[in-house]
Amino acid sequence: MARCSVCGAPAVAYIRYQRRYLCREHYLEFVEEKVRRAMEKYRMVGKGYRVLVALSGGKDSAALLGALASLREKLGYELVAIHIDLGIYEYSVRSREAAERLAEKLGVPLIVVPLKEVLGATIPELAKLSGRPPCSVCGMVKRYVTNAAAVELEADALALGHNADDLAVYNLKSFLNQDLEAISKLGPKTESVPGVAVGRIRPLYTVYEKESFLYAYLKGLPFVHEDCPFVENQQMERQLKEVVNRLEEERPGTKVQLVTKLALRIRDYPRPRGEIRRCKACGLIASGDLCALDRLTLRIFGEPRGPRIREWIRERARELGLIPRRAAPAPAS
């Protein structure tokens, strides 16, 4: 049996790009240290920050919340989590249960947003009513709700569970399509736009997908094991993932090198064009008179429902004693 390179205990993992074995204890420390270094290197958080974590119920967001919870006292930030019940049949039932059990286990306040109750329709219903693919509608709704919650909670950062595998594939796909503006959004963090959008951070920036899974499993964190039934199996992304995995197999550490080099050059890529505007209905970030969600709900329901979502989140936050809060610290440069 292989032994831990640190303490000699039975090993549970072999880190090829570091050529060492790790036991359970030192493996958990290894992942948490990667998260800590990324947050400090890229100045994702500061003391006194309120960090809102987008909790899907899957392995990556479970690992994200687990690592952030372990580091919160050391780095001095506050955690709040949000889960969106998308109404996708039994998958959403299990995802919500996992998110609720996880937040309770880690002692993190959780706001659950049931779309059917708050918006008036589930993701499958919105897709049918709009004539758009479910994944397209889902992505737009999740971006809106998480940002709305971050604004209402006066959060200083919105933490997402994107891992190094995700970002390597998104980067290559965007480059091959010459969508350089999309690459500018794939760095460790994005900046806030006061009053309309909260900056996003990716603490799992250098954590591999397999590392994220094993961390959540070894730490005993609840998460759903299956994929969403609507997940789009895009051929290009699948092929690029196979290419990246082959490179990693032949040259251990390729994924980390790819994302860290991207972070160094992220400011060289063009930013999205167009004026940043405030939605006339809900007041959040928009590219026109209305944000994407308010345009969609106006067409479907005859009224923009962004204000309804913001008010619902505000009431839940008050019930949990999360607002009002003290003045937030100045963001890190």
Given for the second form:
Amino acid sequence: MARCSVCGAPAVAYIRYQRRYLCREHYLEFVEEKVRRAMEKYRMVGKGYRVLVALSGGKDSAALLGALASLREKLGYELVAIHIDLGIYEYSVRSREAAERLAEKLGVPLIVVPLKEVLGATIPELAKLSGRPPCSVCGMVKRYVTNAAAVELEADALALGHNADDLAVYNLKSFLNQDLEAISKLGPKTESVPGVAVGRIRPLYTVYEKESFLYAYLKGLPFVHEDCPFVENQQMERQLKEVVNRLEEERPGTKVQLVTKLALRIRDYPRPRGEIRRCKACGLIASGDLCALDRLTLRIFGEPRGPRIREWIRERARELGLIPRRAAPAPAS
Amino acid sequence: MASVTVRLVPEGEERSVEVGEKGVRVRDLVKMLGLNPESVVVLRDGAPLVDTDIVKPGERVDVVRVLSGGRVG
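Please give the other form, namely the form predicted together with its partner chain, since only the form predicted alone has been shown so far.
Below is the entire complex, every chain and molecule, led by the chain shown above.
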């Protein structure tokens, strides 16, 4: 039986790119240390920060909230979580339940946004009404709602559960399309634009997908382990994930090198053209007169529904006693 | 011929894999299934196994495919 390279207890994981075996305790410490180092190296948080964590109900957001909760005293930030009930049949029912159990277990206040009630339609309905692919509508709605919630909660950062595999794959996909502006968004964090957009941070930047799963599993965190019914095997992301994993198998450490180097060169990629504007309907970040969500809802419902989402979140945050906020944060150190 | 029983998760499909009398290393078992060790976690009685652990004839293991989440926004 393999033994932990640190303490000699039975091993539950082998980190090939470090040639180390780890027991449960040292494995959890290894992942949390990776997260802490990434947060410090890339200056993701400061003392007194309010961090809003986006929970999908899957393993990555479980690992993200688990690691952030373990580090919150040491790093001195406050956590709030958000889950969007997308209305994707039973998948969303199970995801919501997992997110609720997770937040409760870790003692983190959670805002659940039921899309049907707040926006007036679920993701499958929005896809049908707009004639757009479900994944495209879903991505746009999630970006809007999480940002709106972060602004309403006066959060200093919005934490997302993207792992190293996700970032490696999207980097390669964008490169194949020569969409260099898309690569510029794949760094460990983005900056806030006061009043209209809260900066996003990716604490799992250097954590592998398999490491994230094993962390959530070993820590006993609730998560759903199933694919969204709209995910297709032919999606390029899936194929690229296999390619990246074949490279990792042949050359251990490929993924961590890729994301670390990407973070170093992120500023060399061109930013999307056009100025940052304020949506005329909801006041949040937009590239034209209206933001993408208000453009879409104006077209299909005859009215922009961003303001309604913002108001709903504001009321919920008040009910939970999360706003108005008291303490002001120190700058990221 | 000796064999081990593998349950693929989340698909739920069960397979019997022929192995030698001494059993098979986890890493080799995963490759015999045509899977990449980087994309699965192998569990025996719910406990994660490492690449060099041996699965003996007659034992059952779960091979869990690590699923990816949604899109990067």
